[in-house]
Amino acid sequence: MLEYIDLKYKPNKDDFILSYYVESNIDFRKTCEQIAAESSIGTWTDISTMNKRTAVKLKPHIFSIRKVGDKKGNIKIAYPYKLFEQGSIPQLLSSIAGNIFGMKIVKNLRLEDIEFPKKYVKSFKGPKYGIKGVRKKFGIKKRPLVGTIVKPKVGLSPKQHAKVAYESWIGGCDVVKDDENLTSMAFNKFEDRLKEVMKMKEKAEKETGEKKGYMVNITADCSTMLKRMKMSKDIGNDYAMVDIITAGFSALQTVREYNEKYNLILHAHRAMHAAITKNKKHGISMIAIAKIARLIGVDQLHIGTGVGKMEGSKLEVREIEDDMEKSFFLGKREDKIFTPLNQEWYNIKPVFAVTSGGLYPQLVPKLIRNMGTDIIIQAGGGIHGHPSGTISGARAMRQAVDATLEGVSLRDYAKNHKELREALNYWK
């Protein structure tokens, strides 16, 4: 059989670098060999159809092994560029995150990170707007964007939905989005909701003098998503939201391609990601998913908060944000589970990090301290659960942002801002 372990191998500029955490049911090195083989040109035994020329050109190399136990550890594999189709995320994942997860010899396997070579990066468009483009749309140069999710998630009629959006906007929210499981139901049809919310958006913009955004959820089968993109564009909306995991990366690539025509800001929700990312010993890391989303070309991506109700430590969330925002990400941390890789992004614009999940005004200072100001703060219950209602909830969240940016404690700021004061007293 071919030997894939080559600790003397030095990756070249066209190699894909993959970092995996491996737990084996048998000999560790043998399992690593099989992971490299199954994800590329090999199989479980010698085959007569293999030739030396193929092996030399296409064989991956396990160039780093760091064991943390008898049958577990981290490995890094360099894959030749020719193994992968340009501009195709499905083909890439079918190789590096495909059959290898189903092998009996693997007890646990986690795709930690991917380092894409320049030629592959150049085959994707990346975000159409990115952070600068979104900020330009809203005329907001430095502060975090403040947003909300219409609650309850489902159950409201189009007019009721629009009313909640309107109250959020006039209270101080910049953006309002649909929740991940609201698309087009009998009680709230997509086209009806879009029309009603856009009426209220126009009204709120006139009353506040601020630009507002509506992230309408277009998630569906691919052809329906494209129709919904057109509806959104035709009515004068700037946004389309996609549940990128449940819709699939192939569908996301199609949406991004058609967005050359529609010029919408693409908001990416990560619903279902934790089914893949939450187990730190098995699956795919959120940083790998985030890098794929940036490569394809979303403008905004939910990445967690580090302080709210959703999965993700402060350090992990910060690393994801850095990889989404920087033109070059340097992976510094190295522990027994997670080993981030470097990434040069070349022509690919930065992605606006969206923080959501259990946020309310008290958490804003910690959020900004950990993640900076290039974030979109999305609070659902933390706005609509305010004791004085949605308008006051939006005001309290905006006041918390203003206080933090001014370097004033929330308690001191609340002395002259009753909405924030009510929130601080309510959520203790």
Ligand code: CAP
Contents of the next structure:
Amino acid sequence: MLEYIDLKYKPNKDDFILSYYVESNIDFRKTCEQIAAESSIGTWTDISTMNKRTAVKLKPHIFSIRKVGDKKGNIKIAYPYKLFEQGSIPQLLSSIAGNIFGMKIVKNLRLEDIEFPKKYVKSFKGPKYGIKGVRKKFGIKKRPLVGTIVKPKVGLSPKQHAKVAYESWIGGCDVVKDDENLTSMAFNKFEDRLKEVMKMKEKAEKETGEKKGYMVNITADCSTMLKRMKMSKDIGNDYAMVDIITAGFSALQTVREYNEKYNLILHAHRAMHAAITKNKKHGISMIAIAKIARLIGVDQLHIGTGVGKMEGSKLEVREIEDDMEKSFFLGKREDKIFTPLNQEWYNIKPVFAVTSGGLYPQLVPKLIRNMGTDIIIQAGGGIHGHPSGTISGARAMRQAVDATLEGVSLRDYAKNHKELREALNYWK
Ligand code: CAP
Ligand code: MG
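With the form predicted alone already on screen, would you show the form predicted together with ligand CAP?
Full complex below, order starting with the chain above.
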């Protein structure tokens, strides 16, 4: 049987480094060997067809084992570069995130992080705009962008949807997005909505003198998404929003490819991520998903709030944000099991972190304290649920951001900002 555990192995610059949390149903080392085998060149038994070249050139090495119990712990595996197809996320995941999750000998398995080698990073385009490019589009140098999601999620007609978007923009939102499950339904067809909202966007830009953005949700089968990108481009829109998990990484790579000619800002929603990221013992971490999204080249990515209604601690959200923003991410957190890996990003631009989910004015100071100002703050219920309606809701969110940037408490700022005062009294 091939041996994969080699604690003396030193990864070379072309290796992929994978960090996994493993819980085994049998002998721990045996399960680790099987994980390395099944994710690369091996299977459950020795085979007569194995050849020396494969065994030597393509065999991964388990070079680090940190146990936290009899049959569980963190392992790091170095995979040879030649195991992977340049520029193909589907093939990468079919290997390092494929069969191994289903092996009976594995009780739990979580892919914690992936460190990509330079040659692989260079085989991707990364974001077209990145943080700087989006900020330049809006002429917003420093402060967080403020956005909303039109609510109800679905159900409005195109004209009603456009009215909510208009009120959000004149109330102070920079960007307005479709909800993740609004694409093109009988009551709100994609092309009708796009037309109506663009009319309102133009009106809001004229009245406010500010650039506004509309993240239209193009999510569908791949060929329909490409058609919708063209429609968004042709009508003069700046954005395309994609639910990247439900649409799939292969489709996202094609959308990014076509974006070379459409030049849209790609907004990535992560609906369904929690089916694989939430369980801290089994699945794939959000930081690994986020790194894949940055490689493929989304410009904006939902990464959580640390304070709102969705899963994700402040520390996790900040780490993901750092990995999205920095040109070199230093994996530093030493907790008992998981330490994020380093990542040099070379030519890959930073991704704008989108923070959303149960947000409302009161949470803005904590949000900015934890995540900084290079973020896009999105509130749906936190704007359209304001007691005086959408325009006031948008104003209250902008006032909360302005107060925080001026170092003034919301309570003090609310003394002469009615909309914020109403929000503070309404959401105790
Ligand atoms: C937020 C939201 C977003 C979630 C996604 C929603 O609305 O539109 O999809 O933020 O979560 O449908 O819940 P609210 P995440 O502001 O009304 O909560 O960003 O964590 O992926
Ligand atoms: Mg939503």
